[in-house]
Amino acid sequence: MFNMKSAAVAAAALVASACVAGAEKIEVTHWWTSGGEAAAVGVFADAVNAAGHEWVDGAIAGGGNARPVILSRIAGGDPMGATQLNTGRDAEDLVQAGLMTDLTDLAEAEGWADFIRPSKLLDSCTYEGRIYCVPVNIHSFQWMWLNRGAYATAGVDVPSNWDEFVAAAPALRDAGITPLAVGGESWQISGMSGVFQVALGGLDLYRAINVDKSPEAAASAEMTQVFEAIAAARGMVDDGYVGRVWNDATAMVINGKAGAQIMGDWAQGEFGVAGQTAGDEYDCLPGLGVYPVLDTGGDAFYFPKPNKNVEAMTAAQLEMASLLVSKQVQVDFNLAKGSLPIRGDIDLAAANACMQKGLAILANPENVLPSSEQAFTGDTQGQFEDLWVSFFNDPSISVEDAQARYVEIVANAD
């Protein structure tokens, strides 16, 4: 049986070593640069600084830009003190190469397995029975965000599902409002496509492709409907979407220039910074109002093995890891970020209506799906992204041709 008293003593001993070692400057790399993200990362920075260390911010705008820089620095012998990556297989090669600090003793002492949920989050940080990262939130792409005022201006009801959204689109167009705000970065279009897959294709289709990697499911009529819906969505965007960053697309919804955006729950942080309230100025539809599910992606922190001042920096890394999963830090960070906490034992009474929807979905394990970062290697994810971007940007690519390429990728996925 897990002994909480002895665990607490052991955990205290582990993090106390950091205090003995003294204050450390911890360079932290991440790609949280939007308004809502900056507010959230400030929670972590404040906690680290309050513990006597110094958070040295190493923000790099855009995950697509940041990830290769982060991974190459670690592999090249220039490690930062800590880095954000997605929960999943981003750092798999570096872990296998022995370049990440082992957090297992701390995790066992503090009982992470007892409060981190769903368990697959910690599983994604585990290699050969050892833990090498700490999940800090649960993010899901499975959301649509809608401006209530835009629909009032257009004289139609706020949609409660995808079909109603499609039906309302002409009224928004007539009112000079873009129906669907989209950012043209590859990860945005790929993520949006994944939302269509489960919202229109259903849970069985999503699991067959993302868990079983079934070429038959990829070639199914249900998946054809997904491609057809994405083709239809191409006609609901404005001409300026190419290259637009995600938070600028969110701003279009916040300002009433667009009716809706399909984007992960991190978009909610932008609504918060703008002073808007769920249920008043904006609404949210998990699973496009069709299948209210969540894919449990998110963010995790890794701690590359230091190559100088090793003992003191390792101790500081352990203390930071402990802080990131502590109860109050989890509450404050996730309320600012718009994400769901990785702890199931904290009070989120202050959570808004959309976060409460997410918590209710998360309470049912049947509604929890693996994210693409957890299901596929970086190479396979890149092939999917290339396909979705080409298909969305080029109307001359037929549904049949795009789906044939999709089947090929799934058949060879790893």
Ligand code: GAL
Given for the second form:
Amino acid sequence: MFNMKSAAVAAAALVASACVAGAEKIEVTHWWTSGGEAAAVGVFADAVNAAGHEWVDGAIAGGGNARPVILSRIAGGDPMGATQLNTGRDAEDLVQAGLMTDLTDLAEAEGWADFIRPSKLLDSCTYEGRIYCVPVNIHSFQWMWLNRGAYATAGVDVPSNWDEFVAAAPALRDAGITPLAVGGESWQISGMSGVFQVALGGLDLYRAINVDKSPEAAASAEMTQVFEAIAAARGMVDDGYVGRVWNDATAMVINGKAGAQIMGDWAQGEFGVAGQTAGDEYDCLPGLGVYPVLDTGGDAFYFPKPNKNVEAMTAAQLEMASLLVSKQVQVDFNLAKGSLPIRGDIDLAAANACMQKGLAILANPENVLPSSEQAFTGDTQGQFEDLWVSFFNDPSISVEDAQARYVEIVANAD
Ligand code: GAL
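Given the form predicted alone, state the structure of the form predicted together with this ligand.
Zooming out: every chain and molecule, the one shown earlier first.
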């Protein structure tokens, strides 16, 4: 097995020998607290420490908890040294307020625009021609993860699309296995709706909503199918889903208590830590097996402008940014995270069967979609999340009423 840690440490030590910044304590905030996420963020920490700095870990569990804490600290003049956020519009206001370190000179010196792909990742970091974040991975929500043994126990084939999954559900129930593992966090239900938009509504529907913000598309019959699928999913889950974090739902699939989960490919990190192998214990269906697509969600690191020790900390921030996009760190981090690298010029020979599916999809720009995080502000995303989780939790809400509210949100989206 490829020894990720030593390779990343060696690469970082190389950078250290050429670096000019002194040793700085860099407080880094993020929400990567599951087993797989912790293994991945450890690759970044090892690289920063090997470069002669000190990674002071500021993990805050749950994106919904972490994001407001991070943003308010920066806005309030209490900046951390670096922070993970989603690649998109999370920090738009802070960038526009001039609170983030400008990475443009470094990006140009290292040619980020030449190797970061798809280029929309860097576009999401760019404001008025200047670059204020560094994308570190590509995550897509457009996946279903299936426990092969659960379907064998139930005496049915592993589904290859949503319709087969629905048809197999009764057999799993009879075998005492929950068909669909889900956590009741609002972003999980909202993310699942985005997967159905593609798998059931098609690429045109997804783009009409997540690029054109079309109220007509939001009101379409294709979008009605998405609401009906979310309603149907209510009957596929267990009673204990409310409040369940995403990685506990993934653990249900890993342990065979559930047949499948619709979740972003960060779930792969959990299978990896559990020692399971894609194609053996588990399978993966990009686009629910209907349209093999990816949305280019993912994560980027921002470096809030320091308000003390400014010159040395800024130099250390730039050095850290350079490390996060370096080839070896990109390979080692993404293999642990279950995400795809932001650069197309590295060899992911150790990538597993599911990552190979993702890389093949990524190779065709036609199959690569923007994520909703890149389309809508945090406020609009919050409205979507509230709608989807309310609709999922309350069967008394009709598809018609829920879709009417959805149309309103899209029509007023900023
Ligand atoms: C996403 C993030 C991923 C993943 C997930 C669950 O917002 O982009 O890296 O960790 O949250 O925590």
